[in-house]
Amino acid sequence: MNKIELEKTHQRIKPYVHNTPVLTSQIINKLCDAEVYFKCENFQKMGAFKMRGAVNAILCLNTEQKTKGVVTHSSGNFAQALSLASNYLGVNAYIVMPKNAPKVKKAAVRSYGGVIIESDNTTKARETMALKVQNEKGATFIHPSNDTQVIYGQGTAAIELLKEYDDLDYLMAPIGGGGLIAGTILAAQNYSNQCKVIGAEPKEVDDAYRSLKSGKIESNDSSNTIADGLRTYLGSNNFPIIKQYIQEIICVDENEIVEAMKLVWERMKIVIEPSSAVPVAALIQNKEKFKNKKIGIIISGGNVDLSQLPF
């Protein structure tokens, strides 16, 4: 992926997304003995970075594809992103969501005009239902994290951060399906001379960490993590990028995630979801490694069910 294509992607989606703010916290800087810059995608339209990839993927479709609509499967944030992006662009969006997806996220999808089709809670069930909708409606399937245009779109958050702060030592982001971290890697390669990318993942769903070790895509037996946005696994398009270029993946436990989330809520006065707290926890738990460094963290989203807060 070259810089020209990444820049085209950035310019293409600009009219439809926010250039989100970059915030700092003296308290967190002091706690970590580092300079930390938070790229706040919790302030993105629909509340998460996934708006970027969704808009880009739809804009790259041809007229016939747009007429027939798009379909995806998602437990939450990409469901909302594709629904809102489709609404902006006059395209029908069919969203396969597991029955146990948070009610607040289902309500948001409906408010953005997405048509929800419920499936059983397994990944296989979601994929099967999405294929059925694809065949019945003629809709184009857009994968939440493994679609190439989605990956390029997600990388624009890091592009904006690096355009503002081009001397970062590290860029950190959570890893779920791998779209954000792969896009972040591509951005770092093309917009920085020195910035290394580090992924952060819950220990309860450490498939990306294990995939890096084994050299092939691993899955999880359990999905028992508060970081509901990170329960998915890597794909054939994003894993090669991650495998070749990521510096490392740091895993954190559930209590560390909750404490990091609480810290950001209390000290920065911003709403972040558990998935966003994972790289913050990784930074706090590895302070020595990052001492006196400049670190960017992608705060991936802020879509929280306020009746289910962990603190």
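The term rigid core refers to the most C-alpha atoms you can superpose between the two forms while keeping them within 1.5 Å. Note that the structure is a prediction, hence the values are computed from the model and not measured. Residue numbers count along the first chain shown, from 1. First, how it differs from the form predicted together with another copy of the chain.
- With a cut-off of 2 Å and the rigid core superposed, Asp166 has a Cα displacement that falls short of the cut-off between the two forms.
- Once both forms are fitted on their core, the CA shift for Asn237 between the two forms remains under 2 Å.
- Comparing the forms between the two forms, the C-alpha position of Asp207 differs by less than 2 angstroms, with the core used for superposition.
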Given for the second form:
2 protein chains.
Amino acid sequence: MNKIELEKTHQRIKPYVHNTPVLTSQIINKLCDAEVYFKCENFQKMGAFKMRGAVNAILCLNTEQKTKGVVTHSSGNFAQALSLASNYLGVNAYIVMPKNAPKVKKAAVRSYGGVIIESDNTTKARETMALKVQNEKGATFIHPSNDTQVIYGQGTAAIELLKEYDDLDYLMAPIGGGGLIAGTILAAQNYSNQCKVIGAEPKEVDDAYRSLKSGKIESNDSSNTIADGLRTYLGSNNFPIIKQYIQEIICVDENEIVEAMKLVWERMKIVIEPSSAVPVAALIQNKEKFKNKKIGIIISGGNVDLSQLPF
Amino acid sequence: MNKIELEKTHQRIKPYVHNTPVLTSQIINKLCDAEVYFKCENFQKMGAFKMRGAVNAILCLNTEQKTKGVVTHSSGNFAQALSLASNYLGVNAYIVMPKNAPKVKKAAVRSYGGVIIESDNTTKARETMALKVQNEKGATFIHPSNDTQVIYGQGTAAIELLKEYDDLDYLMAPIGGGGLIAGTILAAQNYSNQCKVIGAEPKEVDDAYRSLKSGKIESNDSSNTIADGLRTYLGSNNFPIIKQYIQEIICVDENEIVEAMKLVWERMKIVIEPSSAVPVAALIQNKEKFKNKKIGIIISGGNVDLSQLPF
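Could you give the coordinates for the form predicted together with another copy of the chain, as opposed to the form predicted alone above?
The next block holds the full complex; its first chain is the one shown before.
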């Protein structure tokens, strides 16, 4: 991936996404004895960075593909992102969601214009249903985190941050399916001379950490984390990027995630989702490492169910 | 109050406060069929507009007064504001707080450098104790909402907003002790040709609404509102300004306040305190009135106890 391609991606999606603000907090800087720059994708359209990848993937389709629509399976932010991006671009979006997906998430997808197709609750059932939609509608399948154009799109959050602050020592992002961290790595390689990328993951779903050790994509036996956006595992397109170029992956406990989330809500007065608190927790738990450094953190999103808060 | 004095106030406090961001929300604009500009004092130092008035009041003291310190009675945001402002300016701050004030609020005052002086829980006991501190320490009493320099200081939030958006039709702010709304009125008079100021108040503590009707300062029999910053009543310095120049006061129900707060948290991804949600609720409950208008809302603060949320 060269810089020209990444820059084209950024220019391509610009009209459809927010250049989100970068916030700082004197209290958190003091707490960590470092300079921390929060790239606030919680203020992105539909409330998460996923909008970037969804827009890019659709814009890269040819005319015939656009006419026939797109399909994905997701019950999280990517379902909403693909729905809203499709809506903007006049494309049909078919979203395969398990029957037991929360009503509030289904309502959000519908409100953005996505067509929900229900499947049974297993991963296999969801994949089978997505394949069925591809065949019946001729729709193009867009993977939430492993699609190449999605990965490039997600990298544009870090591109914006590095264009504004070109002297960061570290860039941190949470690792779920791997799209955001892989895109962030590509951005750092092309828009900075020295910036190292560090991933953050809940210990409860440390598949990426173990994948890095074993050299192959690992999965999780359980998904018992509050960071609901990070329960997935890496893919064949993003793992090679991560394996080759990531500096390290830091894993954090559940209570550390909740504490970091609380700190950001209380002190920065912004609503972030648990997944976004994971790199903040990784920073706070490793103050010595980051002392006197300049650190960018991708705050991945702000979609939380206020009736289910951990405080 | 002429514009020169207000402008001097703004320049005086500038080095000590944030020029807070003005946010907009496509979703809320669409919901109200209007253009709404949120002046986000929840991002102000110590989390509320009160910092502005506290800084201004201290800066307007003479050298001898500064040496002897300041005293106030407050268990809310002004206690924290006066503590932090005094800390910045090298002045002693004595904060009279009732014995039963929440520990978390006392801890906040201490963390900002204020000296807590405990009193019994009645208003009379607090006032007596504040007087005692004035006599013993020679400290200057600063009223949280009725001090003239506090009122001017609070007006600077609206000044910043009107400097950025000079064509607002309405400016809305919550009414508690009256300092913010009086300052906002002075700002609108001097920095806009057409902007009308509307106050918003919980029905449960509608003392300002009744004061406007009766022509004298009314109090509340109960204080049963979630908007804990608005339980106080108007003062002799701010009431004449309010009485003469306010366009109207809109009162809202408790459930409307909670719904408005939830809307802002969920859709704008920012943490606002219940008092800040009161003008948002007033807007939403009066859509016809504000249709196609440009409305500025002072989001007064973001200090909430996350363990006591109403959701």
